[in-house]
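Quick heads-up: it's one chain on its own, the form predicted on its own, in structure tokens.
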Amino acid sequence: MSRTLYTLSGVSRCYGADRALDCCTLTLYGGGITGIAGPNGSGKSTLLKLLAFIESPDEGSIFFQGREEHPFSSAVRHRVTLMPQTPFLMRRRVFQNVSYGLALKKDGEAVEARVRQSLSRVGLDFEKFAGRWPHELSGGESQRVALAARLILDPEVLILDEPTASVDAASSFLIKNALLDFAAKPGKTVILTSHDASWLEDVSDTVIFFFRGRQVPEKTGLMLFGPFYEDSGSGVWVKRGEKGAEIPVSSPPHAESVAAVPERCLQLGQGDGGDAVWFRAEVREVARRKGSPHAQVTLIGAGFPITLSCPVGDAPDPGAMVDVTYPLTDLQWL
């Protein structure tokens, strides 16, 4: 079994009245790539800042390899590095940007060779790019230069927040390969977030899911936010969607509850059980992962986004109208 890398115990982090992490308890293991998924506002970016030890929790403790650590501790300073969603490049040439971390460490050994290697790892030719200024780079090239500046430090833990946000497909592919190569080395760990669910699942060995500042047990395929309405005649609770559509739910525990259906429980078709819920949805995207017998299907039903998995041979075409079903008993309240 992989070693325990991080343990978070009752960790909360607030920004004013906003509770970004809420009494979060979590264990992360070393080695390979761990992806963190969740909607906007679920606490992913805050979690990464805490794991990188650049912010402190307001409550709780963070342990790194069994020892409680704090921001800028000498024990973790050069072992963990973070690349934020919008990495900053200094107004210096690419060479100086990539080698800047070595200069801070006063590490002057074979700097040019190491810059050359780091640029190569992200698909950038040293002769072509080392002398360029940041304004001469595309968005994808800038992102890869920022990644090269982290790789040259050779940390134990590389943490990245949305590393492929707003980059082209070629840069996304090269970033993925660089992360896979890094994580394959002994003693190396990558922890990252991405809104591109297919990319995240493809690159990660493990994906964990967050919502409202806490880890949730499994991936959600349908999420319904209140208000919910009770039919006074039948006693059935529903979520009202577009064009008069209604999706039945069980009785909400309180007004701020969020209904969630695990992705594994959603299927194409109308269902045949007495507690089956079904509704019409339009297929927006079908993603087929190489070597996988299943396709990832993204749909919109009653105005709500849905994701589900189905055998490749059963995958509908984008634009098709299909039925989506799940057992009402599998709906969870968050």
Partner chain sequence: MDFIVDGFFRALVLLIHGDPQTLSAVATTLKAASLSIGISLIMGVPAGFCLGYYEFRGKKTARIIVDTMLALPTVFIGLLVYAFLSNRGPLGGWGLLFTIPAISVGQTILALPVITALTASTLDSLDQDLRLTLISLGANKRQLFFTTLWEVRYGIVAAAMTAMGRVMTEVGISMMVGGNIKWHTRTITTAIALETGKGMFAEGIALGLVLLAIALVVNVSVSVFRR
Contents of the next structure:
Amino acid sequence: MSRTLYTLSGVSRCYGADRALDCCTLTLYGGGITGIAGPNGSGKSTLLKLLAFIESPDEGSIFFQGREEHPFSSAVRHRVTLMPQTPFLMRRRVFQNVSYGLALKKDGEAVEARVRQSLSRVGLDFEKFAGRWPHELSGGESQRVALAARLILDPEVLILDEPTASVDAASSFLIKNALLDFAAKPGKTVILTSHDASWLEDVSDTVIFFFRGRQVPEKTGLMLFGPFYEDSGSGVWVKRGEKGAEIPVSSPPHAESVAAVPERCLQLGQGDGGDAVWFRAEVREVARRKGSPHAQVTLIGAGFPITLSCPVGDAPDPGAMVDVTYPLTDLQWL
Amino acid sequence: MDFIVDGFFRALVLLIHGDPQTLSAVATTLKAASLSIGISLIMGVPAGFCLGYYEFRGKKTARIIVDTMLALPTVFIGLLVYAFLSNRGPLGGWGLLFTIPAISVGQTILALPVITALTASTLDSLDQDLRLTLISLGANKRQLFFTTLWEVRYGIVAAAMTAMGRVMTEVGISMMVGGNIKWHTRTITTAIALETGKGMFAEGIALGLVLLAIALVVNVSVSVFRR
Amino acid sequence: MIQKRFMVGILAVLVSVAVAGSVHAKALMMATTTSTDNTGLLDYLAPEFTKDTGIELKWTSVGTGKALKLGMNCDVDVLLVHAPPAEKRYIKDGYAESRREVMFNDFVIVGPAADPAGVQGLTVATALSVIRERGKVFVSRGDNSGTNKKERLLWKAAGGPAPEKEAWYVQTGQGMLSTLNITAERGGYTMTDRGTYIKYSHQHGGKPPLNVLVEGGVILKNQYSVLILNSTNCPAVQKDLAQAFSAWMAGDKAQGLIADFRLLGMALFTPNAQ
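Given the form predicted on its own, corresponding form predicted in complex with the partner chain:
Starting with the chain above, the whole complex follows.
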């Protein structure tokens, strides 16, 4: 189960001046479903492209099953496959889109039966859909056809970027089931990202957190980008937000440093520890999940998004103004 | 203005009776145009592919040059090709002057920038996810190239049609390097120029309508192919 | 795959077109003036020439100036032109080695029937100076053709330089028939060879909007000659074919054909080979 699948050592990838992956070192294990969580722009999509060997890193190496591999390498070409965030279908019928990967491999064996099977795995009826053109599909159907085109290849590693970002609830459900079925087979690994943290935690066996192009040890609940200001009177450092609201921080190492507070350190109310600081925030959303004693709370404080979790009984109502507190010593400078 | 109506009826007569001079001009026009469009496709599609698909140093400059070439006047191309193909010119030994291939050389210079620029902009506007999808489905570099080309086939056909329109309607090159030789290098457009020069306006209009009819047939067959 | 069949199809079309385009026969390439082509004379003579000699005659009809230039660059095998002074200079400069006069017609000055400048019946020199004085529209070929060369010569003979930028002097840069049409549209005068004028009258059913107003005199003679290019200058030209054409044009049969070439009962050219 926990055989090492990928090892990344010092991997960087830049797009122009933008460093999407920054000297990233991480290990991913084979088997089951690994979720990658992180805010937008944290480098998740880039990481997936590198893991799928679509792009090469600018620096560093990627080892797959102990061997360093590169795009177009025959060792990975038919074993790892990626489904991008927006499903891309070629201007061909659904049948040709699903069987395209087989044609590339010059694998002509029982193609129709395999297309039929792959479509049924994502809940699409062969008779109804095989002859359709991409423009005759809804967003969710397109996404499922794209998934069927990957499943037919029977890859060892299936990588998905936001597979349910823009689909209806029914498609989302069908995609999730298809993934769980796939991952349950021996020797299969699924790696995926999602904007929906609770959905991700729900489907994944392991979740790793990503921030600013690197793996971070735990989930970030509050993130603040420089510049920061030192209050001349009190000597306290703050981040100034909307309408003069401020969030207190510790003394930054550089003007452009980024402050991150793990989600588990954020709490409602005014803290009582010696180093506790607090600020006002408005509750935007409270999410509860079956079987979980905790509610997921999303807030906006001084214009910045904050997430934290609290016992179901203590959850505030959306729209309420509350205090959020955290121990200053738990703030990490990145 | 009688000659406009006259021209219309003359066009019908020319087409229905299969007037040999008209048919010869049609054949010459089509031969020269298909040869030049073919060569332009072979050269222009890969060039446009590189220009639209890949990022490289000097790409912007290359695009500006290609876009500028779109404005090349046909008589100037004609003059240039004449200078090269004339027996006094560097390629005079090829004996191409006053032949259909000579016209095609000039028309290739005319069509190449059109096909290159339009192919490049088609590939430019191509969804970045195509490349990603093809590689992730296991395409090697050759398969990637051909599938991408196949995905933009309608764009390339449109580019070829645009170039075809430009090539079939030009008169400067055909006149200059073709010489408007009856039964040999007289194209529809040089024939129109000749008839107009002779004051035979109705004949000129008839030939113009014939050219339009060819364009219609070509476009209809392309739209059938697209379906 | 479909892609492959598509590409192979394109290639096949190309190869067949290239092969079809490069078929060569025994053919003589001639540069000539617009008048011999526009009048239909060459369409009438060429099949006879081919029948008698087995040589195909191809021609490109341009102004005499450009025809001489094409010969200078060895792009054609033979010339049929009508600008004797320029031709003689051409031979002296070593571009052509022989010149054979084959036919002539004459130049005339034509204008609207109303004749606003009142030049009818005058001599050429007087007529042109009257047009210049009164500033009536005169349309010129302006293309350095044989006709244009002659016209400029006549302006000089009429006293004073040839007009250039004068408001009443219109240079078309086009062939003779075009220029006649423009002249009619502008209600002006122009100088034309008689052959083209007869063709023009024929196109208007014998009732052209322009009439011959000035004619006659040795100075208006329009001599056509066949020029064989100098093989020292142009070693690659088909001199034997050119000589065959020159001899055929001067022969009894062609001379008779030229004399018989008529429109509206009028001869367009008079054969005069010696």
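All figures in this text were calculated on a predicted structure; none of them were measured in a lab. Positions refer to the first chain, counted from 1. Each form is matched to the other, and the largest set of C-alpha atoms that superpose within 1.5 Å is called the rigid core.
Once you line up the core between the two forms, the Cα of G241 ends up 2 Å or more from where it was. Core-superposed comparison between the two forms: CA of C24 displaced by less than 2 Å.
P318 is among the residues whose C-alpha shifts by 2 Å or more between the two forms once the rigid core is aligned. Taking the core as reference, the Cα of R280 moves 3.3 angstrom between the two forms.
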